[in-house]
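Given as C-alpha cells, the chain that follows is alone and in the form predicted on its own.
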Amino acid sequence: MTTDHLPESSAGAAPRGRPRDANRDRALMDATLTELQLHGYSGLTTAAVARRAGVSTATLYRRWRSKQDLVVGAAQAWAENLGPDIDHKDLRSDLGALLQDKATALEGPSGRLLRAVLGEAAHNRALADVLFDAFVIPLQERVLALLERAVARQEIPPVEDPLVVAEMVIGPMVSHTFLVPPGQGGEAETSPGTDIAERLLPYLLRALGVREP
C-alpha cells in the first residue's frame, strides 16, 4: 500500500493537538478494503469502517469528510504497483513479465478493491478519475516505456498508436481475473490472471508484428 496520499490534514485546516498517527490511517485503509470486498461500495458505511478499524468515527471523519472521500483515499493508497520496469534487452520478455505482473497486482490487494468499486465507477465520476489514475495511466506508461526500447532495437515497426496495446493488456487481464468462472478460462493449476497472461503474450506479440522464434 502506498502512503503518499494518506490524508495530512482535513479540508486545509491547521493541525491542532497530538500529531496524527499514521498507524491509525494506515487501520482505516485496510478497514476501507476489506468492508468493501463484504459488502461493495453501496453497503460500505463509516461507522463500520471506524468499528472495524477499532476507531471512532470522529477519528475517520478527521481524515475523509465523507464516504466517497473515504473510498477516493482508499483507491489512492492501494493503487495499482506493477513494480519496477526491467529492461530484459527484448520484447518477448519485456512483455511477458508486464503482464505477470499485472497479473499479480489483479489478485492482491489493489485488484481486490478495483473489483469492489468498478461499478461504482462507471457513474461515479471523482472515483473513476481517481481509479484512471491509478490502474490505467501506470499501465500505459510501462507498456510506451517497453515498445519504444523495442522499436529502438528494430525489433518491430513503431507502433501507430501505442495505447490501444495498453487497452489491449487491460480489458482480457481484467475480464479473465474478474469475470471468468474459475476453471473455465483455461487454467488448471495456475490462478487466473496468470493463465491468461501466459495465454495472452503470444496474441500480442503477433499483433505487434513479432516473428515466433
The other form holds:
There are 2 protein chains.
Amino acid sequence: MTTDHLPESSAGAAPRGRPRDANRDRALMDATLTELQLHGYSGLTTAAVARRAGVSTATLYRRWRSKQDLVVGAAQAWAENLGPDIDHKDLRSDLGALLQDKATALEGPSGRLLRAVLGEAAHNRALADVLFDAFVIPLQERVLALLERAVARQEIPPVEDPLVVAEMVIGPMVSHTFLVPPGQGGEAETSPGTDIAERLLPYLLRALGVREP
Amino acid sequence: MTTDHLPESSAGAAPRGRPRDANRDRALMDATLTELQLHGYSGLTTAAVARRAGVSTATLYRRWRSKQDLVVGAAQAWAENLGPDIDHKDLRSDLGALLQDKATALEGPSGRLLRAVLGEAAHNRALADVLFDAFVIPLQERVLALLERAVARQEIPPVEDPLVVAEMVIGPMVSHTFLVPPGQGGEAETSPGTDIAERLLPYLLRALGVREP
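Could you switch over to the form predicted together with another copy of the chain, since the one displayed so far is the form predicted on its own?
Next comes the full complex, this chain leading.
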C-alpha cells in the first residue's frame, strides 16, 4: 500500500513534497483509518483524528475542509493497490495472481477502510463514488486486460460480459473476507482470502470456458 | 421479510404472543434498523431506539439487556428471508430463482441491516456470528440442496466444493449491490440486483459444468 497519491492540497497549504508534510499527511490518513475502524463514519470526528495524528485541527482543515473530505481523501490514499499486472502468458496464472493480489489487499488497510465505510456509502454519494473509483475500477481494468490477452491467445472464447467476470472476482473475495468468521470457512492454515482465492480459481476458469485438463 | 422469529424474551418479560407485545417488538426492530442506517453501530443508542419506537428504555431493556443484544436481535429479526426452495426440476430455474430471491433480500431491510453493521462485525464476534448464521448459512443450504438435485438429475457432474459455489452466488450479489453506485453498473431499467442476477446466471451454469445449449 502507498500514500503517494494523497489528495491534492487545497489553496493555502504548504508546497507539496517536503518530507515533514508527507509524514504529517500520512499520520492523518493512518489516524483516519484507525478512527473509522473504532467508531465508524458517523462516530468519527476531525478533532479525534487530529489528536491521534498529533496535529492541530487547523492543520487538518488546511488540507481537508470537512469530515467528508477527510474520509474521501483516506479512501483515495488507501485505494486498493493491486500491484502490477504482470503478463504470465497464461490465463490460470494471470487470474490466480489477481485473486492473490485481491486477497492481500482486502486483508490489509484498504480492506479495513472499505469495510468501515461501506455502510455510510449507502447514503453518501461522494463516498460511494470514491469507493467505486478506488476499489472497483482498478479491478475491472485488470480483469478486462487479462481476459483480452487470453482471448487473443485463443485460450478462451470471446467474453460477452467481462464486467460480470470482474464481479465474480471481487464479490466472493469480499463476501468471504467480510462475512465468514475465522474458522467457519473450511480453510486450512492459510488466510481466509488466500484460501478462497485458490478454491475459486478452477470455477472461474470453467465459467470462462477453459477446457478441463 | 418477517419478524416472527424475534429473539427469546428474557426473564421478567410479559408472556409472548400478545398482539401488543408483538407490535412493540416490531416497532423496536424497525427503530433499530433506522438508527443503524442513520448512525451506524457505534452511533446507535438504546435511548434513541426506544424514543423512535415510542417505548421507555426500561421496556427495551426488559427484552434486550444491552445495545449489542438489541443489534444481534435485529440481525436475527431481519435475517435474510430467501423464501421457499421450490424444486423446478431444472438447475437453470432453481439457480435463477435463488439469485432473484437474493437480489430482493439485499435490496430490502435485511440488506440494509447487513450493510449498516458489516463494519462493526469486523471487531465484534457476536455480531459476526449472527450475520453468518442469518445471511450465509441459509444461502449455503439453498445452494447445497439445488446442487444435489442437479447432480441427481445428472445435469452436472458432482460438485467438489459447493461452499465456493455459494460464495459465487452471495459474493457478486453483495459487491454489485453495495459497491456499484446507481447508473455505474451498466444495468438497464431493472434494479441493480435483478440485473446482476440475470447476467451472472450463464457464468454460474458454465462454472458448474452445464453444457452450452
